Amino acid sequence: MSYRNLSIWKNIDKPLLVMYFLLTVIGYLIMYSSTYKGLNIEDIFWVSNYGKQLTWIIITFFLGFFILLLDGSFIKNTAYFTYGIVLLLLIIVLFMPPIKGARSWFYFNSFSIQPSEFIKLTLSLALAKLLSDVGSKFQDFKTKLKAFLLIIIPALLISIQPDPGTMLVFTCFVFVLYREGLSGNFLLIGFFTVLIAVVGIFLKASNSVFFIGETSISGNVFFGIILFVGFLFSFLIIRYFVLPRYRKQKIKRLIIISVLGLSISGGINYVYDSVFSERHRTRFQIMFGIKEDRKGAGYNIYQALSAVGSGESFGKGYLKGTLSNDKYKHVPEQNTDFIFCVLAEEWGFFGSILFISLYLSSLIRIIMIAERQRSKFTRIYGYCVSAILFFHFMINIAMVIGLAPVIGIPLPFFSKGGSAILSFGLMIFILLRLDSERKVVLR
């Protein structure tokens, strides 16, 4: 035990540690720039946004240090317990007074805690424990159901808050489950669902602008017909080119896919017309560039894209942003969800590329760490961490550069917010601790 603790420095993964520090430092610098209004020494501590952020980072490092002293099996064995505690907090938080319309925060005098940030961490641990337990096989329906429940319960609680951004992150566990043996069809179905949904919504959104007339076929019906013809065509291919003994199985699959595809397409049609309000429809139209509404619903994204675009190749220089800076406030939420604007504006295209490379390399590094484990628990946990960070990164940046609709989701290590800084930091520290014990199998 004591031997292990002494050798922690020897066994810790230095590349990930360095990347984590780099991301935290860059994140803090960007966060500082986003709230910068001219230097004021008194603001550095707790009072100001960047003072608070720094305090949270220090707290994270402090707790991270303690985590490095913990025992891997201790972490594994308390996984359900911590999961349960945070789940309890998620229930209690629903009775808190709402802030900006959402019951997501425990609000204390000068700071607030957001339990939904911590559930990502504890869920990862719990999921890893569930799937790594001796005797549980992922192929079993029972295990699948348990895993599903583990994920869906906090997701539902968060949807009550409501916090759709965080809820969306829970879909990232599909990657983890895929790695552990979930059929690849789910990924494909997910991919095609998104594809059909995007095309369907695009056709609906543009339809309301371009297509008018009673006799003309709406774009969506046209799309449905194309899908149907496609499936029919695939059926004929199977009928004539596939060996008879496989035919029955393939046709069965094809029918499932066809029904699914058409019902998604039809469902989009229904949801777009009946469930979405005009506000949502406008948002989609703006996202697809069908409508320009730079003063209303499209304001955020218009300002954000302007800020990103104005960075050009080499940026305006650190602290020299004129759109995303808090002083000018052209970009709303510039220190939380739209923080990437600051980096893109001040550091330009090359800075952004470096940032993306660093971020994604650290994700890949985490996967590499996960793959080298003897302990299944650590591997699954590592995948969870990578998947969570990847989803945050993907959704956040896609939103800022206009590839996805505006969804409130923080950029880990960058966005303002103590809970997120602490939660993501601890995620990494736990991984580093677990990894340092990679040569043994945790029990």
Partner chain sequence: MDPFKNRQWVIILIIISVGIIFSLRLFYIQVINHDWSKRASQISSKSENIQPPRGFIYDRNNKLLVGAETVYDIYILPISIRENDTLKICELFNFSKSDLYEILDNSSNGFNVPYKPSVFIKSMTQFEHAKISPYLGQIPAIFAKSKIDRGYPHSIASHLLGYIRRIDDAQFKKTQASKDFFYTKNDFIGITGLEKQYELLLRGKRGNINYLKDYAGNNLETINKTPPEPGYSLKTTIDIELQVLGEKLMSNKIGSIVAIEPSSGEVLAMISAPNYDPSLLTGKFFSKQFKILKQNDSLKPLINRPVYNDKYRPGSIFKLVQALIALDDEVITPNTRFTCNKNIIGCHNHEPPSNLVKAIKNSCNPYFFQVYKRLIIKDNSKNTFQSSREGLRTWEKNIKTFGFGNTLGIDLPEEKSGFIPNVEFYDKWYGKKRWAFSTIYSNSIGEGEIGVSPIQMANLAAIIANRGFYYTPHVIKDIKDNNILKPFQEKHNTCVDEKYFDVIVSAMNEVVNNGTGKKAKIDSIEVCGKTGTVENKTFNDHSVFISFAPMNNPAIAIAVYVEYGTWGSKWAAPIASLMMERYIKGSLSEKSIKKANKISEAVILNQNTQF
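Now show the form predicted on its own, given that the preceding structure was the form predicted together with its partner chain.
FYI, this one's just the chain on its own, none of its partners or other molecules.
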């Protein structure tokens, strides 16, 4: 082994590498258990779901080892190129035959690739390069515009497929931009927007009606009136209690928030009735506890909850799950979106807590790695990786336990899917490679 390779191994972050390896191994064991019907040596490679998963893991380890041999500057200098290639694939895939109603995959017999999984990786690199280039200042409007375009363009292409779950993942990059100097007002506006949307959808889904005297008003209209009165009251406070030199700026922000809030509140009716399908409307009603549909749109959620609950404190034991195993077909998609059910049933509450602790520890470690960098490129990339993994982790588990609508977000290192396994693995290996140069790279 050469001195250069020894230097890489010496400086590589061992805790993150170990945690990634543990998550991958545990994820594979859970995947194997979810499709277990008895041991068959012929199924180990490619024939079965767990055979394909193992093949993708081996490919990821091989490519990860290759990445560790690359120079960090090469990874940075090719960031725009790799982003452009995957963006082109996102355009081409729109012309492929739809699979389950979405044009998201390139299929070659039993082999498939999903470009939307890789755009998260290449976008992270491109965004890090844009914001770390010499002379680039995020406070400049031009740089902000470029950053938002890098994020919005692939998000729009994915929305056309359509794949709303993956599209929502791109919202996590707002936290990266906030770390790099984006005004906190954007986060407040985003939180305010989500809050209005959630309340509006709840009022619409529940068919709420309010009475003013003898006049009945729908819940959304009444909510819009409350918002308008609140905005008017805020304007009066600013007008008479804020110093003149700050007044104009705050009124401008209030107008933006008011227009945005009232537009969302008013548009909920149209979106709910015309854009959402009956299945989506039913899922929102189930999520808010308005309706039960155990044999229809709510089937997946109720089956998943029963599997999670059956694990109790310590679980049924490895390979002893019944509700989340492919043999009995109790939980649909038990090895993709709902694979957490397998872990919860077989390992129980305490096993799930250990898994969550391991996952959160890896996220904290990634943030620690990002913060210790002298290279701005590596720091930004590290925050991108942590934001992506956290969003997937949070939404997937919330989906399984009924706190979020089912939107098709895989659990990193666990859910079936070669593209996701490869993409998440390469994210970690690239970060490990860039971090190994932290003592010699200044930008």
